[in-house]
Amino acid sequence: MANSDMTTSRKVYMETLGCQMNFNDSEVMLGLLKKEGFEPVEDRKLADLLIVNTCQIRGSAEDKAFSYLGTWGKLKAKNPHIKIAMAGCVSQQNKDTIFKRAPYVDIVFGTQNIHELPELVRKAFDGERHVLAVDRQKPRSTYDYLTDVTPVRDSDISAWVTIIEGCDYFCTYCVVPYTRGRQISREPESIIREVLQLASYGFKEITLLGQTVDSYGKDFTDNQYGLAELLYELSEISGIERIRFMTSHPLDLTDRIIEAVAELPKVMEYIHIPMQAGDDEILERMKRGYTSQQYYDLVRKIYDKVPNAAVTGDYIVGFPGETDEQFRNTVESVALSDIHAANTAAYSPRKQTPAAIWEERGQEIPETVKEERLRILNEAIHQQSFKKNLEYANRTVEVLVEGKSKRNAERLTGRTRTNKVVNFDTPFSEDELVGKLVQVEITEPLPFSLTGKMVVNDPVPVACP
């Protein structure tokens, strides 16, 4: 930044809420700011710039964001030089009201203005009060504007790579099309360039991100290039050993994508496909575009073509008007779908969505009922996850080592090809194994993780090929 006030090193603190795409966005923001002389810090009290990257998928996440801002406002009252920025989906949706609700905030910008962050920060530190990013119609993905930025990543082993932004589905409960915008696929050349850079830095695993990642390429003029074609190209990049993608939409998971998972050794046998509800009437009201049976058939097709695959999903309980019988259908769908695990949430009304209007018109499910239904559903998923993990008992699996186990500091941890967490015993140190592929024999399957011991065939661990 040209201003003399910006020549000395400043510190930035980042708080990120929500999905993996938000975490990737935060890493990119830190990369942009690093080029401008900002150093990330873990103690907010040391920061000159505080940023909260917000999520609006549920009301609790939005409330949490404003709670952070309230705390930071008190810090600013003691240190007026501090600048506070609000980013992400809440900012994109409510940008015109944030300064009224939190007047101590200096910068507001949404998901579609990330590339403008240096300019916005410059204005704030030059003394401009209440800097607001202006929405612009973007002909390209945000990430196509950021080809010369190196994100400040949380891991040296695994990296997020956003390949598509926004969503065209407009499910009746979802705010994403309003906060992230309509679907825009990133140019393949831009993605490949980033992954080549990641390989040169020593990253072993990438996860391709998108709200509907399997819709990638549908907005291209040449609609012959999609996620499958991208997977084949990325698999040719030397140094990258593992490729994942999430989140998929059931309507866009084509046979071609499933075949790519089956055929490409570097593409992991793990697919995340939200079901959201196991009742057909609820699915129709959600505007999901498929029936429960069609979802079951899709999962079965994946298992038939990729026998060692793990499929996971998402569920919402307490959707407006959901009856006891409809909820029971959702609980039963956990076993019927044969998935390995699922994320769950109680329905939270989001403004602009049809479901929020239905709730206002008397179809609201009481919070106590939502909580009880969520408890019952989570128990069903707990049992299903344990059942699927029992299949790993006494099996030897490939694990990419990430570091020390959070449960037991004497063990190391990593993930299988099917994205299951494995905590394992080994005679080798963390420094010797982090970032390497090792074989682990599973000795104890648990409901949400696996325990094992490393299979040692050589006196020293072997690096990734």
Ligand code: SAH
The other form holds:
Amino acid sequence: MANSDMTTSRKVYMETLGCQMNFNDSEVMLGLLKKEGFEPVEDRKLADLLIVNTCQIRGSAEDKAFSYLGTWGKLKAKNPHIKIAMAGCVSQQNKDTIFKRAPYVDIVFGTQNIHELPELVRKAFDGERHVLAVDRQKPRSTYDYLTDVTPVRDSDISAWVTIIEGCDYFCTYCVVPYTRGRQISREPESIIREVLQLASYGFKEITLLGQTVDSYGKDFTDNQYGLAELLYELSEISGIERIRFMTSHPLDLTDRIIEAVAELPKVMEYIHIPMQAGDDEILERMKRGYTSQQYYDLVRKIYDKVPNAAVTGDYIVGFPGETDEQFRNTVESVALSDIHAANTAAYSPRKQTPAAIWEERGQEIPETVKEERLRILNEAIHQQSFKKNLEYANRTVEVLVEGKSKRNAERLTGRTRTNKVVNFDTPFSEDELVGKLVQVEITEPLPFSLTGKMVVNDPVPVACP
Ligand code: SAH
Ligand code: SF4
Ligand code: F3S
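Mind giving me the form predicted together with this ligand, seeing as the form predicted alone was just shown?
Once more the chain from above appears, this time first in line as the rest of the complex follows.
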């Protein structure tokens, strides 16, 4: 039975939906709550405080958040001492309506109020019924308010580090500029401090996060500091072996950033840079700011300047008014762009966005057509991924070991410098290799992963310096 007595440790259960930025936010929230005496638990039935960190990118993600809340509302009916909090992108955009829709929710706060969580929780446990975080004008990044918190991270090898919040692009289908606000870059000093701390804890890999991570620094008015400069500085931090960044926008991936990836040994040869559609008219109506040819040229430039790099992307199918021919152009773009892999999604109308209005005005693509297009596009990506993975046959690659393989407990698993999953045979145990860089010879490339065997020249694996 859960206990809400202040003198014993209280328990918090966190459910996270959405992108890596949300996962990083959740880790920070758990860090803040730890300082307040909350202990994270895996079983929601043990929790005094339940938090859902929500995503609004598609209708399905939003529905999922309310379905969690519905279940938790029933739990609370039996255990009235439980407090329920809704965080993240849905809350940020719908703050005023949530208490009406789900009256058993106690706390509502958005992506820009994370640092206020301890105060909001105190109020709720002091008996205030509906605690709502008030929006502030954002003079600086939320993460710049969070300098003295140690996030409770899932992994002790690889860490997310948010470096830029929000987005200024306003693509016509996307809700992010409304849920995360305008672009705000975090101060470089605060990022460097966090990464130094991660290195001192023994982390080996960091992923710099942002919705348009390569726009980092564009909002600084007093200097020319950008992602490339940050990569050079972070590369100096000893202990950190690998640095990657995501998600990039094609318009902001400058030559200087590509050069930094090529030059800096710690920066992984992996760039996630979504194309979204392979048809120029759709790209224009999405307001992406580039043509398909410009995207192909960019990927080619990356491959030319960064040997063995992997570029991955995202696509949306069924954008309002998308014709069969326009869709075919998207399917063809998978091979023409020469990307390694891509996430796909059926277009979902998001209120406030221009594309949702076009859909209402009769340009909607029927769900069955969207599903069929998704199936065809996924098949093309499957083939493309397999083709790119076949290039790895008999190659020896560097792998950062993460643990036991999920599919085969006899094998260990890790990722290449191009972010590909490798499951491999080794004479060493999980404990001996986790967090270490090893060389693996690829024996069997599969469509979405690689299989191999560790190259053992020495009886003792080489530890990271
Ligand atoms: N900032 C990144 C992507 C952010 S959102 C970029 O500019 O590329 C993550 C992915 O969700 C997008 O790449 C897009 O493919 C998908 N997405 C965004 N809005 C969507 C919508 N309304 N319907 C379906 N998918 C969407
Ligand atoms: Fe959304 Fe990305 Fe476009 Fe920004 S750049 S509006 S996050 S899809
Ligand atoms: Fe979703 Fe918000 Fe991320 S809408 S994709 S959690 S920025």
